[in-house]
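Take a look at this one chain, the form predicted on its own, written out in structure tokens.
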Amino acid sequence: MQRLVPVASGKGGVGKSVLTANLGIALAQLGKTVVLVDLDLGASNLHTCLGIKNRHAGLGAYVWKAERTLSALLVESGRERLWFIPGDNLLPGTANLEWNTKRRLIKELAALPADYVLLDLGAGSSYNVVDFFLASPAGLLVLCPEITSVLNAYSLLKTSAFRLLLRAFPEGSEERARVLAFSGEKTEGSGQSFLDFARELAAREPERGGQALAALTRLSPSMVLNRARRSEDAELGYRLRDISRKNLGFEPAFSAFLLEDEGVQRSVALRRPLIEFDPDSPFARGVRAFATRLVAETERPLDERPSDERPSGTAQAS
């Protein structure tokens, strides 16, 4: 059954192409079929992580409707069981979608023979990278132990569980009205959480809330803390898991916690990626190990996943 991987960040610059292209990599290596999405809508630049030159036809094409299907879009990444399909910074409007334009994408996406199909979205809180982000209920979270990095992966978050509810009830909709005006408040600190607030619009109105409820509930984002220095850097990741459970009402698990790697930069220059340039780097050795971890997990219901316990793929600082 195909696995629906959107990564998102919060900021720029926490390493969120190049962990998709070496992540991709290492579930090929593992057996798995998998398609590489670039939807850094506008800024596109996974084929450079991947040592793809940028000729080929991109999303640009399918959201025009040149081509029919994103299978035609798939290119040979030069690796067995890894295909890529290219983002499109040519195309003006690409990087802002419709609605139904993003509706239509995300079905396809869901569609796409692979085992784990990554999308690669760009960073921040925009509608475009929400949207992607909520196509599946387990996206990863990328973020570097920065404390604003950690702000904008909360603002992420929040947007996302706004957005979800929001899209639930149609324009002017007494609860999507009530949605507008939740949002207008500060949650934190109110004791009221965005899971609670979607508690109150369930009971108000049993099917839209209902089901607004349970995609909330559904929700279980997982975090990748990148560019680690020193094992204490995990604490910010903690603290983004408390800060979400209070106010949203859900908190995303710790996954991964990858060390900062000076071979990372040297790999994106040489456009090869680390796991293939330095497969015994730190990095490299932290990625394989999440992949593992994410093919064994990818058979275990969501609500089982242990919420608590200390990331795999941690590496030691010295």
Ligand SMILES: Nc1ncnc2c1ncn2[C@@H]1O[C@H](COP(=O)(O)OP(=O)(O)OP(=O)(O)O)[C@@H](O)[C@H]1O
The other form holds:
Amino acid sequence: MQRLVPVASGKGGVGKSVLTANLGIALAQLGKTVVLVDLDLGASNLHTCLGIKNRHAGLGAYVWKAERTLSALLVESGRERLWFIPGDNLLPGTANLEWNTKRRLIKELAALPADYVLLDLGAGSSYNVVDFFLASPAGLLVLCPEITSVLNAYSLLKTSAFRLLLRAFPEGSEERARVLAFSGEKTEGSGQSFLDFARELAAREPERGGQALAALTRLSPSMVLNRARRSEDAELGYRLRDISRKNLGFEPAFSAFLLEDEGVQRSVALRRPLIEFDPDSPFARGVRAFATRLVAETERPLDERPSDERPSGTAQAS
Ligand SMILES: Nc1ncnc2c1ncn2[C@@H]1O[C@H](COP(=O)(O)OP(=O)(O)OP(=O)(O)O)[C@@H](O)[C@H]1O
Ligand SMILES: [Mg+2]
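Structure of the form predicted in complex with the ligand, given the form predicted on its own:
Time for the whole complex; same chain goes first.
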């Protein structure tokens, strides 16, 4: 079965594109078929991280219906089992997509014939980002050990919970108004979690409310802490996990701990992914360990995943 893996972050520049490129290669090296999709609409640069020239039709062609299928956009990456779908910097309209367009796109992404489809998203908590992040219950949330990055990661999780509930009810409905009021009144650390609130909605309106509650309960994103310098940096990830559990009612699993590695900057400048350029570098080793973990996890049902498991890579930190 295909696994769709959106890669998001609350703050920009934390390493989503570098991670997506290197993780995709690592998964392909493990024998998996992988499609990497540049969904950072308006600021696409995944091709640079992969060392591919940006001269192919991208997602804009699909959005504007010049291409009828996503498969028509697949580009060979020059590596076995690894394919690429370019983004689009040339069509500014793609930066704001209608929900119906996103729904159509998500459906096709989920149907691409591959073991893994990784989506490199833009930064932040805009609905474009959040809707693609929610395309799978098990997206990756990348953060680096800075308080602003952790706070923005929390905002992304919170907006995701809010958006999931909002999307469940039609415009103008009483439930929608309740979701908006709940989110507007909610102060951090006090009162009901989003999950408690969803339970209340489900009790009042079992059909749509029940679906919203089920979707919220299924949410199980994974955190990737990138650019870590010392093992204590993991503390920030655990803090984010605890705050999310308390205020939102769900928590991201802490899945990977990747080290700050000057080789990453050099590899980006040379347009050669570090995992190929220097496979023994600390970052490349960390990404390979994470890929191995992802594969093992994909073969294990989501609800059997322990949330307090240690992230891959912590043992390498100095
Ligand atoms: N582990 C690392 N060690 C050292 N530098 C890193 C590491 N990860 C990322 N970087 C640096 O951060 C830069 C930004 O990375 P990248 O473009 O992947 O971030 P991004 O999250 O995709 O940004 P955006 O939000 O703008 O799309 C890289 O060019 C690289 O210089
Ligand atoms: Mg990026």
